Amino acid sequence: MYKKIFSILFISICLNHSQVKAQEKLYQEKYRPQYHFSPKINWTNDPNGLVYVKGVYHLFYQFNPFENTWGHMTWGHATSKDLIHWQHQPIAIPELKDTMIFSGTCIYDQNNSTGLGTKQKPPMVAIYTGHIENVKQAQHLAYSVDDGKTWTKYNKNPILDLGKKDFRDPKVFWFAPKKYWVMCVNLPLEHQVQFYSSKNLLEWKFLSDFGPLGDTTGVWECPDLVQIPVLNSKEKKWLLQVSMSEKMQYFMGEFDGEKFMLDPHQNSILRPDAGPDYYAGISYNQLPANHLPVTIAWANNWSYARKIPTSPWKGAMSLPRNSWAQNINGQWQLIQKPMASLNSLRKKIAFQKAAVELKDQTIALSAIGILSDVYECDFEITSTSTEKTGISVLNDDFRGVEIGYEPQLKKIFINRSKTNASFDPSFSDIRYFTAPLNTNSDKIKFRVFVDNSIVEVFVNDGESVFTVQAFPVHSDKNIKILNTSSPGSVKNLQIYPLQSIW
């Protein structure tokens, strides 16, 4: 008897010890981002319900609580005081029977317009797409009266139902001039964004629709409408973004509370990110008046998202970005910069050099005290160079991710064609990405964030942005200088190791 009890206790202690050890190893896995948000375990995709409430940034996200692949969509939840360091919270809104919890928005109903809280305890309100596989999508509501800790599904769901199989991803915000809430929501197959209004978040009136315009090669998803400042001006513009299967596009114009009016000079398809791994980007609701707009996206691509070689998690979020509008060559365009608070992750500068003139020079990170692929690398390129110039990061036997300037095309490029694609052939098919050079300066500024398997590149203070994944088999922890036969073409190179947020 005593032996049996001892055996049970011993097994229990061993299991608990194993669980603690497993917990200790989380965020130390190969390829795990160290300063991009990712859930502890399992699948994630779109960010949802980005809202600022009582000094706290809330991040909800599409999450599978059961396994490391898509399915059983539920809202995961994390919170932050600075948009850099995150605290995991319990699951917010779980799948119920046959209804998955698809993407949506969250707002703080401070005046209790729904009547679902009280004046003393106004509710946080989540509006999301209830998805019944191959049957119907409609807009549902859930609410919380304890600052997002626990959630109750509205007992009269759905709140907006067109009886359609594809009708999803509501973004809701307060439009002060009209004193009502506005919802933008997608008709994916029709390539349209519809706009609705409501006084109480429960009953919705159709206002207008926008589209089809621009890129209609994929279904439209995850609309986001936000007002952003014009760079170096007191003027503001409205930014409308949508996602299409593997990429995003945006439109710049005006919104009068009823309809979105595209700027008449927008004559081309505009992308918020020129890379392959930036999707479903949405902006934060209810930021303080002096706060710059903030957007977060899913740093992945539906073509290979299920196959990327990561475990026990799959999927991460982009860095938070601030947004501005700027008129470039007669057309309003989006300017994006990483949040300044990311600088707080910098350790003491590890490398600084005015010019790197040697062809194919390799900078060994270990030699300068960086023992991982978690760092920031800033440099400049002379645009008058006659050869393709730049750097290569996340290098291994296959080579790495090349970042630089192609003078013959006058374009910024990212090339990952030489990286490991053994886990999915489609990864190598989506491999070379460019953006036009808009500046007239003879210097091109690069700010590169490397985070084990994610690379984000901001060019010329955010005129162009690229997000790219790569999964080196045997990382050599080196940065390589590309084709610098033109003396001094890579200049002001600085490398900062970055701290983990976990």
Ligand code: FRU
The other form holds:
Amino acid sequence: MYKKIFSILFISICLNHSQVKAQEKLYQEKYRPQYHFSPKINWTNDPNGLVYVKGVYHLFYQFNPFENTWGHMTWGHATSKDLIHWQHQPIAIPELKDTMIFSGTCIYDQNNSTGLGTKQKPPMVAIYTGHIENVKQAQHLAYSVDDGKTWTKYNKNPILDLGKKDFRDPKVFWFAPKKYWVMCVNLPLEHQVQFYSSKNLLEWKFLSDFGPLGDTTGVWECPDLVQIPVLNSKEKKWLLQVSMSEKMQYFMGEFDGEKFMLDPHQNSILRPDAGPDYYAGISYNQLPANHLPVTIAWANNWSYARKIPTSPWKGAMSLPRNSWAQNINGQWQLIQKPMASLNSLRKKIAFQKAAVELKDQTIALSAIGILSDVYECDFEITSTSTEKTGISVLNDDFRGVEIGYEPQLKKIFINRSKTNASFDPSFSDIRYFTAPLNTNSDKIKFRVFVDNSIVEVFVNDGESVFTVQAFPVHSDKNIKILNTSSPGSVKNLQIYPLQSIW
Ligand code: FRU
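For comparison with the form predicted on its own, produce the structure of the form predicted together with this ligand.
To see the whole picture, the full complex is given below, headed by that same chain.
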């Protein structure tokens, strides 16, 4: 064990040295997102342990300290005061001998119910899956009495063990009406979420399970249960999300502290994101009472995640999103908007054409003072259009990511089929994404966030969202307007350059 700890320390010292040298280049690499979180170097996948403690948002994440590919899973750590600007922190929880630190949750044990801190210094508690390759997965605990800086693994781990090879990704939250902690955790192969309760975070009692239901074509991972407000109402709904191989799905219903009850009107598979690059999303724990719920996901896809052409890092997080429930066509559905504070990254408006119908033209970003593919582009399309209408971003010789409305199908679409897939053929297999248009209004509103290799699209104030990666070989640095005829062209186009957070 000491050998491993020593080698981790040695490697991180060496990295620090080479990082200092390369400092001015870090975060300026081709494809590096400028306002999405990514680690300085090496591989990341799921966000872990999202928790708000004493004015600080913590983001832990699956991290490989040694290489730019999956392995040696460890919890990396970053903190933020606004969920937009991040400070990197030292590694939080390194792997232990043959036990990797898989995904999990973090809570502030304010009343020291674990007894692992003191009344004066209550502990932060991380509960994660200890993974022994091909042997076992069980739930483990680590704690910190210095606000997340250093962590100690509990000496009686594991705290929840079914003796199974697949049993992972705990999410724990405080359920006030019953005055206990609730854990949801997945039985991936059974396509089930299990619920447990505990008074002290150490001993857990089985409550119930949910599933199989909805999409069961892959293993279930990373469950998340959170209460969210109903849009424009005082009512609340419970949102249960699970990740499944490459996609996420959600269930809306009620939770009484013991059982999750699916809303009887949910009769189809619902997805929080209609794009290919949104996975393992979880919500923040212990936000202040008046704070909107916030979710962050991994903006990537297991099919090609190991091959994306980025270095010296691989993997980034989605933008933080606020969520609401809304009853649309008789079903409770998820509404998601990017955190309003993201607007603070807008520099002044670079381009605005209100009421002018734009058709079949190219806007050179440099001509409007934007020097990189780091911007927000908002526009509208009228749903009376008769042909495919929209814009294309991150263009190069291969062509870009097309975003728009397909009137024949009455669907919003994203098409990245013509983008560079030279790094992995499976990237071009996953290429065309649609979401139904729910609104009856004849205006379809788009907010498009372009960040070098990530595009996040919020349609009609969050009725549907798409997260898509693309890797142009030599970006043309322009936006193309796709349609050629009226009516139904692109209107009210506004483009804002966004500041880098790094
Ligand atoms: C989801 C996942 C989790 C697991 C982690 C390992 O992306 O497979 O189920 O805990 O990644 O890195």
